[in-house]
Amino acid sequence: MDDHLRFDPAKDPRVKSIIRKLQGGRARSDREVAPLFPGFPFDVRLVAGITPIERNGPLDFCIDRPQGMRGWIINLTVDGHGRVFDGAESFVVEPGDLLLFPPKAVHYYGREASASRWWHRWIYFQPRAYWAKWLEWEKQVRDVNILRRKGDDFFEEVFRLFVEVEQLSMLTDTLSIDLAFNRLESILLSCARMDDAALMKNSPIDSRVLAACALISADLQRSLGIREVADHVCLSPSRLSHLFRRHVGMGIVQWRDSQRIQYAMQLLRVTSVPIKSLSQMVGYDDPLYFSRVFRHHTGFSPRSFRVRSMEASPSPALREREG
């Protein structure tokens, strides 16, 4: 770590937390340090952390998940040094380095071994329909994205970001987790402002993607049809399916699917609605259907994600269900 930064990351109150609670032994059993252990599913829309690790310390292992996540991960070195893959193809990461895993790309890294030290917080996420053009950086290793540091205040001003996605999310209520994600877009643009090759092909959506995305998003519960939406934005089906694709990364239905199960998880996580009730609300009118559906997207069924949310950190709408 510089001297000269204005700020000093050993003196994140999160670490001594987390280093108070793997001394104590409660690790996997709580919350705020539960996710940095092997088998975390990480089945929610957001989760942030800052990982510690000291040599031979009990963090100090390589995360190897060959299949990669279902969602994104960026990552930054706060302090230390850290090694990522193997081989030819390794690299070291240093404070001040980012790096952003797409879903299924590898994930293989752990503290540099000549490093006493390896500190980088993280933010798993799922991206908003639009944030497609800022998730591909110029330098890229085995589809991992990587952005060296741009100086102090970059530097200190993507911490501070990243803090202030950890607070917000640790928070139940449907706003912290908006506030979270609109700290997390800041996140994604100032590293695009960086990034030459974002620059290059930072060309807005077509506004007409966006139309659809907005009539689609304002009432989920409406069963629209592609041609019902590409009439909407005065274009034929195919052509609105194939800017789609080109813009958000994904097709019509795929993507209403996803943001439909994202409000389906912030209602279960907050609230006591019964699980058929809840189906229809987010636009499944099968309660079947929309069990398998949301077990595609997150790998639980709904009620089995409800129990992990309570159990993590229940609402108050859920201790008195609970009660």
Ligand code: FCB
Second form
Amino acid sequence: MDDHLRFDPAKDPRVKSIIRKLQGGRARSDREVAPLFPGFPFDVRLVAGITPIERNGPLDFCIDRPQGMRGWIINLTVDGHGRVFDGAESFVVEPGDLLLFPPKAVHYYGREASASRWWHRWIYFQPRAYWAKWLEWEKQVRDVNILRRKGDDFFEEVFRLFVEVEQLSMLTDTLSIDLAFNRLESILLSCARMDDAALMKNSPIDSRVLAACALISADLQRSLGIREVADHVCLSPSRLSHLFRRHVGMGIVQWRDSQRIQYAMQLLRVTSVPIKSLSQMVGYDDPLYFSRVFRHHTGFSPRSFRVRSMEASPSPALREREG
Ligand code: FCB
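Okay, that one was the form predicted alone. Can I see the form predicted in complex with the named molecule too?
What follows is the entire complex, opening with the chain shown before.
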């Protein structure tokens, strides 16, 4: 392990358990290690893990996803060295370096040939709408955002948050997934704060847009019209629509749908409320329309989403399909 680190990634009991399983040959069928092998569907809203690649070990292959993924990935090197891409564009990552892959960006990475290991933590996620501004860093190679190590304190803090996201994402109560998202938001904010380009772009979100978001989220079940929301924040509907799109990166209705679907995923995962009632609970009177919107966002019907979530139990990871 890197000498000047004040923590050891291998001390984490979960990491120890993963390593034991990998060494014992218990792999693809095991929930903890399955995501580390090709073929895992990544049909989740958030899943986090660590990939401890050792030279000639079971994970010592190149992660190769030419079409990228449906969601985002943030990746933190915690030990050893990795190489991303091949040919002229390839580059090496070392402990403390962060990579951020947008959907569809090519994934092609593995242990750097001269290194004995490459351990990296990663989080696969579907971002919240207002995160858009923090998801583009200054340095990029083929759409992959790169943030080089910013000192021990920052590394340690981000490392801790990665571990917390992973722990929280394994719990089954309704609020844990929100806590995991909260920690992930801290990671992205901290990265944006360290990144000059993101910092410059990062003018605060307009308070009226925030007030509109708060009003909508306070009662997702209610179908407020744009005029009502605009009145509430003392803007004209067209001014609000314009500001909203500028600050949030999508329209109000689209944003509300994405919030409703995230809530629906949570309810499907942790309750047995019938889908008809559930669609009303999240704001859709017409269950068929709800199913359409749900499928559009997740790639699954609500029913098959629930079945798949149950199969994956006890993980609370909320299912969404990799593209
Ligand atoms: C694992 C990889 C890891 C990350 C996740 C999404 O298989 O080891 O780097 O790409 O998938």
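What you are looking at is a predicted structure, and each value in this text was computed from that prediction instead of being measured. Rigid core (definition): largest C-alpha set, two forms, superposition within 1.5 Å. Residue numbers count along the first chain shown, from 1.
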- Message: Superposing on the rigid core, I want to see if T51 changes position between these two forms - specifically a Cα shift of 2 Å or more.
- Response: no
- Taking the rigid core as the reference frame, is the Cα of L98 displaced by 2 Å or more between these two forms? no
- Item | Core-aligned C-alpha movement of G68 between these two forms reaching 2 Å | no
